[in-house]
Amino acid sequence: MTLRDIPVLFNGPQTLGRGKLFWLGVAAVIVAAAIYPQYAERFAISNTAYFGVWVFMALGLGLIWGYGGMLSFGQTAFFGLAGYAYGVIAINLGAAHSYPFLALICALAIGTAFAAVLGYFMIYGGINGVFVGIVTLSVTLAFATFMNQTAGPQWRIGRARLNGYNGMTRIPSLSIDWLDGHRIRFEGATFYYLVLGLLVVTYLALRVLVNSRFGNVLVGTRENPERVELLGYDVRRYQLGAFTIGGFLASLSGALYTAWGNFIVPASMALPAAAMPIIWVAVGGREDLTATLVGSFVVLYVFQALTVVSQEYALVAIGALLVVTVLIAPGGYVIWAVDMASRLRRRAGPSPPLSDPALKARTQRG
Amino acid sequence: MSMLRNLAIASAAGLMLGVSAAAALADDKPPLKIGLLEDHSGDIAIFTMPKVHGAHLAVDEINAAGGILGRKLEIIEYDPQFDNAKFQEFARRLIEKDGVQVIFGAATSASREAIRPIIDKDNALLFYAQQYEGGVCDGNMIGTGGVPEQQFSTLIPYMMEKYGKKVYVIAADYNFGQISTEWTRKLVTEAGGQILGAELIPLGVSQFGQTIQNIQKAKPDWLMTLVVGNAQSAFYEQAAAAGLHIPMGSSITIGLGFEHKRFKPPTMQGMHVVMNWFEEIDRPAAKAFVARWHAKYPNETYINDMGENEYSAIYMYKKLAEMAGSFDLDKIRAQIATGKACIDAPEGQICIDPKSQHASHQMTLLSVNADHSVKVEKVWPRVDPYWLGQIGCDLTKDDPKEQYTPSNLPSK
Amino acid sequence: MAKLLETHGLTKRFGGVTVIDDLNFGVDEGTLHCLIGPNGAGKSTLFKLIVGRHSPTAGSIRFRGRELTHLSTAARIHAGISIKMQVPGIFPALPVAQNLTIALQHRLGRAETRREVERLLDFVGLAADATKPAGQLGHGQKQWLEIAMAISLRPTLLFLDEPTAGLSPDETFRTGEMVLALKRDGMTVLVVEHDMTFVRQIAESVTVLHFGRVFAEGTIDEIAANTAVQEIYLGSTGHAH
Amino acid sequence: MTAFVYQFLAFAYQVADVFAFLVLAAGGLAIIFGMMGIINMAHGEFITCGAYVTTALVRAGLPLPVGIVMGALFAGVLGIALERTIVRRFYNRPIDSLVVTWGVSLIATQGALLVLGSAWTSVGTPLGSIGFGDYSFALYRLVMLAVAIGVLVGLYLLFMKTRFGVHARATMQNPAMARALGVPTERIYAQTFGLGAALAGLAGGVYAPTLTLSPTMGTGFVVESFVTVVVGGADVLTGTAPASAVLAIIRAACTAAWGQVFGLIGLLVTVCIVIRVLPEGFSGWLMRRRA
């Protein structure tokens, strides 16, 4: 491997956007995001970090659904499990030293392990298509139903009361003891930077992943699992891999959400919550990481803005937005917008760097 | 789409209009922003909309009379859509972006628990105008709804005396239902009664065939119903249709869910409820309040206790600020500590208990007749929220910011 | 000499229907063998049994003397079998070149993969369409792309299930040339085919399958002259090519 | 001995009650999913719609059965309108159809709250009750069971004995072939969607007297109906009916033994197990046995 090979790792047919212009844009966005807290008010910083927290789950679903072709309707099960795990462990260990950070790691391990087990049960059990959605939805609903009734004092793990429908509160924020004994508490702008850093790393890592051999086989599986198998790949292993990574990312969202709000409730695993990631990803664009990332972020922002502006009309407006988006931009509005832009530019001048036939195929398919 | 846009524009314009009207009224001082965080949509919106109306009615009246300490009030409100994450989102927004120091809001215990840490962290003030399971000992919260000692320790002895000692309980399977069941069990056994069965039902369940059979099998003297939400209230219809004629007691029907207005008579016959407010309360101040309300909101089916509690909460805030001569939380709490923070609410006089920061209430026991008219069986002129103080919560000395239950008492 | 592939007493029943019935059949190494038979003779089922999409009700399949029956599909592919299915099995949303990359990447490095993709695209005449989504190719081109994917594995034994279905006569001829070229390179090829013109173009030996059994075997001329075969297949179905 | 008989009767009644609920709740969803591959997230809103129309008509003075039929018809017409305007664009895109119908459901629920207001008085359950030993049962629940069985019989006749049924089954098995044979597949899709919506409306109408009316009431049916459709598989007749029966027994038994929570959890666990063992549901399994 030489230095010149590195761009190859991040670019490929599985991701839109390549070339200097695109990467300069990415760098500009990261720089802008990094200096944003210097200029924004406190609420805007924490609100942006809050949106960012959900994007991990969206990216995970994008990997499972957009790239792997399996619609998981139950990412919230991993979200919730990791959230509860973080809560239980952090409350038991206390906020001293780097304990909350340790709790985060354990929560991720628990959420991911559960995703791996559930994925194994489904994928090696021959469940596919829409039934993956139904099983995952059933799991998250059963989990939510169960947690709802844990209000009683007998539902206690160590010092942590599960506390039923009302959820667990007063969960310690994330913090870590640095080597020199300096204590970093991830709140406000610090939490923002943590989320930003993790998002950048996750985005780049997923780009490498989907453009790797693994990603090639995964999209092949989405397109034609039989063919992939006849090329000598064990399809199930790749699907399980994607499902587990998606579960890991949902767990990351869940644990970070819990650490941010010091709070987790069963409702975060119930039906409306479970539908949300699908909406973000479907509306933003599922077959491309950048589209999922940008799309989810914008959808989260727009939904909140609509709720603030239109109060009780918000849900009507959100519903209409979904219908319209799916009608005119079935592949997601980000991919649609990129395609429109490139079509306009093609009319105006030489062929643009972003447009390619594969993109067109994506926007035309459902 | 254009209709939607019009809707959006219209509502945005309405919002602006309200703001500018309020601004025009204010003379020299800027208006005081207060946050309102109640569900306008979602499963319980039909019960929480009266809270929104009550808050607006109170603010309109107060502004028309010159505001608080010479400042008009301006409501900043968001619709959290029955979603706890949105409650948090908007509580932060209200405090951090809109700069409010006092929030009126949250209906379910879950939404209250979701925003309480945020309120505490920013040292803001939450008025929780909600009948609930009780037990929150938090200096940043003032509770103006009924609590179990006010509702159960009045209702249960009455029912046991009148109907008998064998009780069956059905309750929503979450914190409110479970803690209320704990209370019922405690009070019934203390009075020498017997709980024949306590059935917990998941939220959202609407089919009660098996439950009705279980009750028939147990043959209780009366039934305590603590079912919650739209789906679960179908119990009453199904029980009546199955011919389960049994006296019932509850802390949340009629006054909160106005089931006597929503079901066809005689479904709710034999229901007994203790609450601090019913629209039917016969008292001049209450009658005048009901008339003012219906003049402003002619389509309101029923002014439930949530609506009246929210209305009173805003007046209580006015009283406290005026006593303190300031909107500062510490000064307000100093006034609460005097034990003299009382107002004449539509229901009667209410005072804030210094130890628990919950309101005392005049409690009324109603029973429902076959034609769904109601009958006042008994009135307790003043019941204090004594339980928290009794178990050791004293907010004048210490602020644990905890929620206690009969099975989770403060460690001494 | 042992056969490259042989079946012994192979049987497959679906419910009450016997599709493959005590079949004994073999393919010699280095030959180009055609399998023909009327609709419902069990040709596609046989393929699916061999690659492990179905498991047999009874009997065995041996490849290079090794029992296949209990291996996974992937393991059979690794053992040196490759297949092109009847319906073009491509990745429609992915670019043509990437279709082949997926096929090649598990045995080659990045640079070699790229070179091999180019070579294969040249071989099947799709070099100009490398960046097109495969779904936008013509029907014949899709068949060729899948053939390219199948041979990219460098199999010892290549199965082609109706490679000319739906192709024009010209495309059919070009397909025949490709198959002959593969055979010249030393690949053993087993073709299921309806089109007798195509069979005449390529085949050395032919097996006729009927009701899940071997009905006749021989060179194309012998089979063509076999009146019993004509009756069950050529004559009665009206496929007189 | 009589106590045992009463116990048994009581249990049978519970099973029948849950069975009726599942058949009525799931019928409309199953037809739309089975025939068209569309997951209709607005299913619950059609139920709500039927309930509101029925209640409004009964309060206007019409008899309940007329109100129920009108409620079903109204929901059916709305269903056809939705199919013609939006859903027809999504036949090859099941997941997008899920998103789009979810959007419609959001608009419908909140729109209903804004337009219809919050609290409606329900019309009350007719027919009174009947007693056995300690127990008494609402007679109307038996009417529900009769309606559920009537729906199954009606669907059987519709799909097996009518021209629409033949066309519909042909369209379901192979749309392209059906079109080539002159079946008006477009119209069949619209009618099927309308039928599914009308069945949902019927469920809403039948249950309206026993429930509290609210714009979100349809959501109370959704989980159970999805579960039934999944366990049943694509075909209403060979799937929904047996699935409802099996699930009714499981739920009634779990509820009787351990309470409502485990009734619900038992249902969800059953789904996971059934999908694992019978990936195509009961109907797929029956088909294969028949093949």
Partner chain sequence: MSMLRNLAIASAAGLMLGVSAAAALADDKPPLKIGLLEDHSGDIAIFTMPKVHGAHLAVDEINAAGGILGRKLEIIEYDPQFDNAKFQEFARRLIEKDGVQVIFGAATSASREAIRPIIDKDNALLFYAQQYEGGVCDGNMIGTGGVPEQQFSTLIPYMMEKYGKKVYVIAADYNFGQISTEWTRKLVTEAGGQILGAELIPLGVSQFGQTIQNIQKAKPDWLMTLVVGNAQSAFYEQAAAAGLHIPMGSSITIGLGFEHKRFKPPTMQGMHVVMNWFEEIDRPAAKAFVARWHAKYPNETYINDMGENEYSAIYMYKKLAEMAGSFDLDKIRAQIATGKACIDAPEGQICIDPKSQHASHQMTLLSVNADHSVKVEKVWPRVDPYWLGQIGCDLTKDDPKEQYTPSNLPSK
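Residue numbers count along the first chain shown, from 1. All values reported here derive from a predicted model rather than from experimental measurement. We call the rigid core whatever largest set of C-alpha positions still superposes within 1.5 Å between the two forms. Compared with the form predicted alone:
- In a rigid-core overlay of the protein, residue 313 has its C-alpha displaced by at least 2 Å between these two forms.
- Residue 27 shows a C-alpha shift below 2 Å between these two forms [criterion: core-superposed Cα displacement of 2 Å].
- If you fit the rigid core between these two forms, you'll see the Cα of residue 325 move by 2 angstroms or more.
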Second form
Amino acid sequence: MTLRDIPVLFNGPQTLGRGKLFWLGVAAVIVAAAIYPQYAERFAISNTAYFGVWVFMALGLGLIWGYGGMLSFGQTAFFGLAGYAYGVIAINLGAAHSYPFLALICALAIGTAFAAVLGYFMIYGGINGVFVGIVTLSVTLAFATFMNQTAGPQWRIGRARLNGYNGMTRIPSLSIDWLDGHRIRFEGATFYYLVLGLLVVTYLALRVLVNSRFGNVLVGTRENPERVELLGYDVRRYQLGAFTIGGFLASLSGALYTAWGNFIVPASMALPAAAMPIIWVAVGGREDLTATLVGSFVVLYVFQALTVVSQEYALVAIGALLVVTVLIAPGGYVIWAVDMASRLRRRAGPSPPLSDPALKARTQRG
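Counterpart to the form predicted in complex with its partner chain, namely the form predicted alone:
Shown next is a single chain and nothing more.
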């Protein structure tokens, strides 16, 4: 592989955006995000990092649902499990040395393992379609209900008290020690840069994944699993892989959220919380990573702005947004906007062939 072959890894039929103009735009966004903390207030920096933390969960759901065709409500279960695991381990180990970083690694392993086990029994057990949503929603609500009733003093793991619906508090922030004894605490701008770096790496890695053979087979499974099986692929293995990777990203979101706020509550796994990732992904566009990324940030910002006025009104407004999305732009507003722009360009002049295979396929389906 030469340097000229590297861009091919990030571009393909399963993602929108290719060519110099797109990647220059991506680079400009990353540069703007990198210099943002130099001019923003501390609260704004922390709040933007908060948005970024949730996007990992959305990207994972986009892989499971948008590319794999499995509507899952289990993202918040993996989120909560990893969040509580990080809290319990970090409280018991303390903030010395690099123990919080070790707690993060363990939390990711626990959440990902749970996602893999749950996905294995569902997928290899023949559960598919709407029943995936039912099973994952049941698991999520059962976990949230259980954590709500852990308020008594007997509900503790070592020094960590679960505290029921009040949640765990005083959880150490993420930190790591260098060889010279210097400690880096990931708080404020430092935590923001950590989230930004992880988001860039995750986005690029997922683009490579979905444009590889794995992604092509996964999309083929979403469209016609019987035909993919006839071609000799074990569709269950690809579905399980996507479900496990999505669970890992949701676990990363949960562990980072707990390290960011130094607390975790069962409400983060309740029914409204379980439905929110579905809305983020649906509004942006579940069949494309860039659409999911952009749409999630926008919906998170709007939802927070509405929550300042009234949390109840915010939930109603977001629910109405989902209904309108299904009626007007079922593929997501970002995909709809790109599609409309392409149609306007074709009407304004000659009709050249679409240069983006992903947009061409969506236009032909629509």
